[in-house]
Amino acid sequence: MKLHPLTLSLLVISLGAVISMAQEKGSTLFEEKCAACHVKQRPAYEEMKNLIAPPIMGVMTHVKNAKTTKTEAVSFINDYIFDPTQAKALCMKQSIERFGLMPSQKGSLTKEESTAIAEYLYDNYGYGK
């Protein structure tokens, strides 16, 4: 089967604007989810003592580390947002003495926004392998 090349830019420009839609999807549900805990960028040393919990951009560079694809990090993070324990926990033993586990998400989001978020997440922040 040939497509057309005026049929072909139109499937490109489409997916491009889902892709678009799905990544502000993720991005607003992280700021109103999210942000209030988890801040975007590295924190001056002044504001460390304010935070409450590890900014995004250091707990995603312990998901990409620890998990080897973005299914298996999207995978992980919805399971962990809803039901966190310290076995599945991924950061450093200090942080988890600072900031505790985070509270189970469950009835405050759905799997369909906690994934969202998750994409999100993955495609924006955090360094890998």
Ligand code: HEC
Given for the second form:
Amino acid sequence: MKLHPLTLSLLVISLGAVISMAQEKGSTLFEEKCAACHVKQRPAYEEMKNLIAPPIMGVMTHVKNAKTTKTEAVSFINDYIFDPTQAKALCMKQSIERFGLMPSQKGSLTKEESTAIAEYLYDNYGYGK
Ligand code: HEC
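Starting from the form predicted alone, produce the coordinates for the form predicted in complex with the ligand.
To see the whole picture, the full complex is given below, headed by that same chain.
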């Protein structure tokens, strides 16, 4: 099949729109379901004492250090959201000592929503971001 260049560029544009819609969805869902506990901006020194969970860029750096592929990272996050345990935790021991274990988010979001959040987090956070 030979595609007209215009058709091709329209396809590329629509694909871009679909991808950015998925990003948008993950970002909105994170605000709704996770941001009450996990801040997205690196906290200023004086804000540190007010934190109730580790900031998400730190969480994602630990996840990326431990999981080599996006698929593995996303499936870890999907599992942890619904069934967090100390044995599975990748974050520093001090995090759990300070904040306690993350409460299960079962009932707060669907598996599909959790996947959208996990993919968004993988694409946007970790290693200094
Ligand atoms: C009620 C507060 C709260 C909410 C809501 C919350 N978390 Fe957490 N989360 C925590 C705390 C506290 C920790 C640190 C302790 C731990 O690791 O279990 C944590 C840790 C994590 C970790 C790291 C797990 C590890 O130790 O390896 C991930 C990943 C995570 N949260 C993702 C999410 C996502 C995604 C959402 C939204 C769907 C979310 N959390 C909602 C409190 C929360």
